[in-house]
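The chain below stands alone and is given as structure tokens, in the form predicted on its own.
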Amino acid sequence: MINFDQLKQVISENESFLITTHVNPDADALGSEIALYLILRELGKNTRIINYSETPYNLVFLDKLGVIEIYDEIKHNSVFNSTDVVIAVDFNRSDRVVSMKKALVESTAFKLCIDHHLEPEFIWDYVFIDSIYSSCGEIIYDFIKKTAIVTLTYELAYPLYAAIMTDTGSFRFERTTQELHLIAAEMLRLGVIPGEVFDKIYDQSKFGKFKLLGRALNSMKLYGDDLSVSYMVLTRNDFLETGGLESDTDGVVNFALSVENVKIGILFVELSEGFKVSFRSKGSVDVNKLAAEFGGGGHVNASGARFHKGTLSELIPQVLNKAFQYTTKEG
């Protein structure tokens, strides 16, 4: 259980705060950082977003303020140490930042880590993490009722119902339940209006995400003796190609999840240093601890890792053949 009281008194006691996230920042990572920098701004607070990554170009009406900054070593390695406390959020793991780690990890300011993914990192003085949530949209909201630090408002709900929203698949995931539709309720009341917020992150994408999407199913294949292993691969001439970027794979690996009798989707990336695979499973099939073999994370039936060495023709029967196992060994 998270221990808001105690998230409230760091941020009462200290004044200025620089807020991140992962690598390829999803609606819930931005929407949540969005909310949170709201939240701190209306408390009169110094606040910065600094993240790694270019936000994806639909998901750039979370924005809309324009404050999020794209890390520059030479411009933001001090602000690292100048500020009062680093909150990561969406994330528990340095390695997510990529070569911002080193100015994350050796930062001289207080580190707080916001997630709902489990077994986070040892770096960080204070962890406000709980994987009943749905998402790090939900963990804010509940921030926000919880403490009553500022009311919750059109504008805040707006970033927190696209965080929430996306990361239970529109409602369908595992963790939806009947209080997270009150709360969708709610800020349905404030004036979101869901059908406008799915358009701008589904519905508006570029002639080169389906393109890619083209490549992906493509390649899709079945693994197992009983077929239920279903993977698709992207590789960067699929990418230069097609024109689609990394942030277009978002929710790729669910079609290979819904092939009847599989239980194990994965999809594998490659990037332009090293490659990433993410899993999604049915049921009690836990991809968390797969991933967790491979140095990865996430929850129980979404999770990913990051490869830095090797080949894909290495990586993907290492994979296979792991996955496999994990089907057949339910729970």
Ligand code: 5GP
Contents of the next structure:
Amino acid sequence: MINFDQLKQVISENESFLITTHVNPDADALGSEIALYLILRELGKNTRIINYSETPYNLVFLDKLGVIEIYDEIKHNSVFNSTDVVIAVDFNRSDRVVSMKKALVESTAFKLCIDHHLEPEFIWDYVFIDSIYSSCGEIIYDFIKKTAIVTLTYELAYPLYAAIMTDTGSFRFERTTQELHLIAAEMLRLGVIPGEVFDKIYDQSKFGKFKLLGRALNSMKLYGDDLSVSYMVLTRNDFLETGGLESDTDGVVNFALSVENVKIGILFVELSEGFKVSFRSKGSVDVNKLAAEFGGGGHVNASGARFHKGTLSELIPQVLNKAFQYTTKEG
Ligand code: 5GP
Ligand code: MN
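Provide the structure of the form predicted in complex with the named molecule, given the form predicted on its own shown above.
Shown next: the complete complex, the earlier chain at its head.
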């Protein structure tokens, strides 16, 4: 249970806020940041959004006001100390902000975390975390409703709808409840058009994204005695040759899980420095614990980890072997 009254109190007792989110932000991260920004602005608070990553091209429309700033050590480190409060949205572990970690951890401001992931790090002064929520967008919605801190308007509902829609896989993942559909219904009543939001996020992609997806699908292999692990690999070459971007890999891992009998789907992505591995699973197969074995985390059915050294040929067998063990573990 999240103590929304406490969140409201911290907001009312402070004047300046810095909102931030994780590397490669998704629509939940950005939609929640924007909604929170609008709430704080309406309350007359001095608010900035500073993110480690650039906003992916298909999500720029969420930042209608153009207020998101991209982290620059020289320009922004002082802001982490001069602000009253830092609000972390959609992540709870400082390694999720890569080289901005130092500024966050060493910030002298109150550190708040609003999130729906498991196992937070112990760096926060206040935590507003509950993994029962489908998305951070749903947490912000609940905050507005339970505290009446502001009125829910179309301007707020729009980014929050984008947040909820994307984090529920367009209303199909486990946390898609009756209550969540009622929340969506309320947002539609306020004027949100589902097809419009979906089109902007998923149907305005650059051509290279599909070429990259083709490479990923082509690389798909099955692993394990019972072929219950499916994996795909994207190398630097795939990015260079297709023109696809790292943000274009969002959602690609789900294809690995769409194969019959597969319990764990994995996507290996070679970054300019190191590797990112995404895990997806069905039912009680716990890929949060699997990712944690490699220093990552996330949710029971969706998680990820980053690797800073080694090669793909060392990494892949090691991860597959561990993943296969998890296909037989009860969560
Ligand atoms: P994705 O594979 O879509 O990037 O991430 C799936 C989930 O795993 C997200 O909820 C995200 O927060 C979490 N996740 C992804 N990468 C990492 C990571 O390196 N560390 C942690 N702690 N969580 C991650
Ligand atoms: Mn989220």
